[in-house]
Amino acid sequence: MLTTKSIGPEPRLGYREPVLSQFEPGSFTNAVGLTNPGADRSAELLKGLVIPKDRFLLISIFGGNVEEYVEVAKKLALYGDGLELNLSCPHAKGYGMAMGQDPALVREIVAAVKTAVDVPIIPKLTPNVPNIVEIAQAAVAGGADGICAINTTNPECYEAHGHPILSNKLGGVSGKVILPTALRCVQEIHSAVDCPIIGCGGISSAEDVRSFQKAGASIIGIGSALVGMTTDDIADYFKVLSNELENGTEESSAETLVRYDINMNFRPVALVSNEYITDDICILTFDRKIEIHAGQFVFLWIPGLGEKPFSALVDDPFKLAVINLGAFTEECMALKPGVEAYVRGPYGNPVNPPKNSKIIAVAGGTGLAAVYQLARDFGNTEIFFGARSKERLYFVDEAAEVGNLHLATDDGSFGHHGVITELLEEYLKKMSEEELAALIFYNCGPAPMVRAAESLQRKYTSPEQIYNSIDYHTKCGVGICGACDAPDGRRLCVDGPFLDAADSSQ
């Protein structure tokens, strides 16, 4: 079984990043408020989904009021196995645990989409209440098929260097340190009502699967074991859980698989200085070191502001380019000399091209940070680098120190006139088949100057030699919040930044 993020009547942007903060290992606070593209738009991408026979899609709801579960629920029916009721999140105001604290208004919610729809109906209840088992009695009164317990427990504010890291300042806590509450809740649960129970909250091992079946859980909800697994670790980890329980072995092997080593940790950097290559683009120089692979990225955070995900133009001293596309890198270009920030990181997955290939990295914007980098450690790279006119080409004299570097902008105005594929299609058609052969494609920015080199490549070499990095939001930076899902599912932050194109759909 799959449980979507929630979807309500309306798309929402959410909380500003940082949404997601770890305070020990293994758990965590969150508020990503709800973000999601709204009930029609979701429904238009669910029209599309093919759900396995012996798959069970759980699509998670919400609304500010009854008629708005009703209204959501009938658009999204069709389209799922089944429907959760969110009545527990902590920290959207007037969504969630608003409602899912009062029994009279569970009731009438569920009772009201229970009429409306024709599919399994299970609300997801709140632990912040003074009793559980009354909400849950309600729930059952009004028609629900099973229910889910439990959502993350009270909005706690954890701080960084002083500063509170999420942007929304609270977040409902997540993950081993809420497993005790959620265990209590279920058996509390299982006790009052006759029907089955999703147990959820700080699972990840063969041992609390047990300890929550045991209370009363039929259904077992993971999450927050799952932070930094790529998709691959992701099915080895669920492989080995599901071998563990079908064995009754006692050992942990899947408890082994959970990255307890992930860190979030901010560390403080100091601005030396801020060059303007453009009026919406710029160069910071900070006064350290930072440890980073090329392919890597990092966190860049102002607390008040919030945060975003960079590749570094340079690791030593720590160098980012930054293009202004909002009210963040807005901030950024106007940072002055001496202002104090804070750095999360590295993540994502370094390069590694194979050995004796020559390697073609294609650029835009601040993908040349990325492909810099790239060059620069592993030397027999040709940097194609493409810009809309000369002065937003920037970098060009580092870049050809560590490269052939080939220029083009849209205008004509240096280098070759036109786009950045004319320019790599002249160079690969030269090449011999042998020579194509050896050739490790890097390509790095926007979406379509990627999608246009990666059709270009596949023309004279095949998938397997090209990877992609494109500039999706990426928010967590953990793989957790789905933000930066690719079209194929893998989620650059964890699988990438690199995609590999023989894994992706066309």
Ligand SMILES: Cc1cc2nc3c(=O)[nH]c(=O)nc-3n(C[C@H](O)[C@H](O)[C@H](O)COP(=O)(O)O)c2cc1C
Contents of the next structure:
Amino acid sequence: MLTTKSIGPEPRLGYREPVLSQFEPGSFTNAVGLTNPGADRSAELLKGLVIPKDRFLLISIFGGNVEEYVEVAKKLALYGDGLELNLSCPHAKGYGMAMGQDPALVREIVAAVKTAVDVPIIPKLTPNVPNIVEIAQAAVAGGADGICAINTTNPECYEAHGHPILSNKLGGVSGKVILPTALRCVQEIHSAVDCPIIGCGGISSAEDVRSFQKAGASIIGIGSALVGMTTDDIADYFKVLSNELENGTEESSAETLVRYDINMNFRPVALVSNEYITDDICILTFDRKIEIHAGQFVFLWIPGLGEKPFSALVDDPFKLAVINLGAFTEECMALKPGVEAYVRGPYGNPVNPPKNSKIIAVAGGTGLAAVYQLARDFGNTEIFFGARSKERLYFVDEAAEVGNLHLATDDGSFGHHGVITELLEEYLKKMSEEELAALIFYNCGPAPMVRAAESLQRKYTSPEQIYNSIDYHTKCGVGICGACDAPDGRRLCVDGPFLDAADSSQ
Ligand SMILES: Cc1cc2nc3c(=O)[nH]c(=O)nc-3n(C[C@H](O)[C@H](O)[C@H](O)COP(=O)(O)OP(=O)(O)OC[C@H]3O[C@@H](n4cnc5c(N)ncnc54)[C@H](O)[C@@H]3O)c2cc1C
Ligand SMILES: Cc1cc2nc3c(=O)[nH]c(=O)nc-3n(C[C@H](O)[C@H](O)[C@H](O)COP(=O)(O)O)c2cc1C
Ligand code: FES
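Could you please show the structure of the form predicted together with this ligand, as a counterpart to the form predicted alone just displayed?
And the full complex, kicking off with our chain again.
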């Protein structure tokens, strides 16, 4: 069974980053803020989803009142096998938990949705009530077909270096630390009502699953334990977990796959210089080295302002190339030497070009930041760097030292007059079959440039030779919020940032 993130009546951007923090290995606070594209757009997206016959899709919905729950339910019921009613989000004002704490309202919402649609209805309860049994009974009296317990607990505020981490300050608690609460809630609900229970909260091992089954859960939900896992890792994890449960083995090997090593701590860095390239591009140089391999990225956190993902232009001393695209990057442009900021990461997968391959790195905008270290560390690289005009070509001398540099500007003020893919085509045309077969491409920059580069490269080589990095909006960086998903479902932050074109659905 799969449960979607909660969908409400209208699109919501949610909170600015940070949206997730880890206060001890395997335990988190989050305040994503019910980010979702709204019921109408979600219906369109879900319509196109093919759900395998042996899978059950539970669509999680929320609203600000009874009518909104009914409205969203009617729009989405067709596209899933059941609806989960999120009555329990502890950090989004006006939604969720307040309603889930009132038994009369829980009964009314469940009954209204139940009358409006013809699919199983599963309210998801908050543990933040004096008596969860009373709420479960109200849900069943309203016609609930099952109950999901529990959503995140509390909320809490955790700090780093004296500053609240989450932009919302308060976040619901999930993961290992809430397991005892979740288990108690499932036991209490099971002893009071007669309906299937989805148990979730801190589950990671086969032993945890058995404890929840013993407590009365017939279906198990796993969330935080998947932090840091790639799409393939998740498939392996569930395979191992299912085998363990089927074979009844005592030793928990599934738990060894949980990424308790994911580091979300912030390390201080001080700004040494802020060099303006144009009025919307700058290079920030910090006072120390950051361990980061070519292809990976870090988050820069400025307390009070937020955090955003960046490639490291250089690791030692740590440098960022920043283009002003919004609130955070605007503030980066104005940073003065001496400012203290914080870095977490690195995240994502280092690039790993095959031995003896020739690297073609195609960069636009700040894409150069993702490919400079690649050329420096692996050598044998042709760098194709495109910009709108000469002023926007930065770090050119340094790039020329580590690779053969090919430059293009849209207005012809420097290098080839035109787009960078034209220059790349000239280059590829001259190559023999054998030379083409030895190429490996890394494309990084604005989405239209990356797509144009990939189409061209597919004409000359095979998709297995092409890797693309498009900066999809990346929020948690550790695979759990879903913000950075590519059209084919891969998450940039854990499966990328360079995603191989061979796996894409182009
Ligand atoms: C792996 C990775 C590496 C990156 N490396 C660099 C780098 O080296 N240098 C650099 O300047 N930038 C880089 N970025 C992009 C950078 O993180 C965004 O430009 C930054 O998040 C914008 O934040 P903001 O607060 O300035 O804009 P916001 O105020 O958050 O957003 C402005 C507008 O852009 C939209 N938006 C924000 N971020 C994105 C996005 N990533 N994709 C699509 N729409 C978005 C918002 O919805 C909004 O409409 C990278 C991104 C990723 C994922
Ligand atoms: C980043 C993150 C986002 C979440 N988003 C939702 C959501 O949209 N709707 C919902 O009902 N629960 C949401 N939850 C709660 C989880 O579904 C789950 O109930 C809770 O995290 C406890 O399980 P876990 O300890 O296995 O993560 C979210 C949890 C996390 C960590
Ligand atoms: S940014 Fe949260 S899943 Fe990738």
